[in-house]
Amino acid sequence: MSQISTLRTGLIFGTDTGNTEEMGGKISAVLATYGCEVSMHNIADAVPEIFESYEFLILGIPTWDFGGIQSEWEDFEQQLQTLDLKGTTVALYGLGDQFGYADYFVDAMGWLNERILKTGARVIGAWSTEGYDFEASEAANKDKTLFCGLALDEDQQFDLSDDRINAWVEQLVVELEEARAA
């Protein structure tokens, strides 16, 4: 049983046509497999206490046409910056399509990370930018090699999810146990 097992876990996903939340499901299951209990919540529904509730939060966000923010989000927005998650740990996923959207691809993970890192939390699960096809990203660092979190495209590589989802948390596991461990 890995140490994941004895956090309060949460996870806040927003979504408009239930993709995102889809997919928080299938990272709760997997999460489950290593003895994690994930809650889930929508952002539509979320107060800052729920935010503070957990010692390991993991949201979701999908990007809308040019870079937009999904509206729960974005109206969620003033209530992120007064959050102290100090000693919390975050990971972040977004959706996006790298096609339609390449200049765009996974921007609205990349704005919940620049707020996120403003509350105190210690982001965790940096995703490897490989398999991916996009011209720019607010979500990967400055030698596109890594995103802040799992990007996931639903629209053109969904066949991939579940391989990425999978690996993503088992990295998410290693990630935590070494922190605690240090």
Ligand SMILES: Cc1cc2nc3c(=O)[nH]c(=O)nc-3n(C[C@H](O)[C@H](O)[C@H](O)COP(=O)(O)O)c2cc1C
Contents of the next structure:
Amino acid sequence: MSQISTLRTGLIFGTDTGNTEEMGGKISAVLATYGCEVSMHNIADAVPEIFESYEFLILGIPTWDFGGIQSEWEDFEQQLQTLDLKGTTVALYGLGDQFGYADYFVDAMGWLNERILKTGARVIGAWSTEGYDFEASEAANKDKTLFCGLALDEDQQFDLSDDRINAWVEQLVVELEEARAA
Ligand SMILES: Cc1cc2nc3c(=O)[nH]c(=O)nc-3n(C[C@H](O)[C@H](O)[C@H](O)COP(=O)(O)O)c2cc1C
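Next up, the form predicted in complex with this ligand, please; the one we just looked at was the form predicted alone.
So here's everything in the complex, that chain up top.
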């Protein structure tokens, strides 16, 4: 059993049509195979204390309306600014449609990353852009080689999501253990 099994772990998602919740369930199921029990919360019902009660947090957000922020995450923006997540490790995942919205692919994940970094949290789980076809993304670095978290596309590449989730969770486990050993 890995060290990750001892971490208090929460997953907070926002969703309009259910995809981000469904992917959160899959991520939690894979983490369970490492002995890590995940509590899931909808951001619509979240309060800052929920964020602050976990050692490891996974945050999921879809992008809507040309780079827009999912509405309940957007409603939580002021409270995000009050969070103190020093000592918390955070990993992000974002849902989007790379062909339908190629200039705004998973933009909202970049928005969330920017705000989470300001809370003092350590963000892990950067993910390669290889295998995606998009023009621009607020969630990607300057040279478009890495997203700040896992990008999932249930509209155009739903058949790749399970493999991506398996590989990403494996990467998270390694990154968490490296950090603990350091
Ligand atoms: C009207 C509309 C606007 C969208 N805008 C974007 C966008 O700007 N960028 C993007 O990557 N995906 C966009 N999408 C795709 C959604 O993010 C995608 O369908 C996602 O899986 C929805 O997640 P949810 O079911 O958790 O709400 C849009 C979808 C629709 C229908």
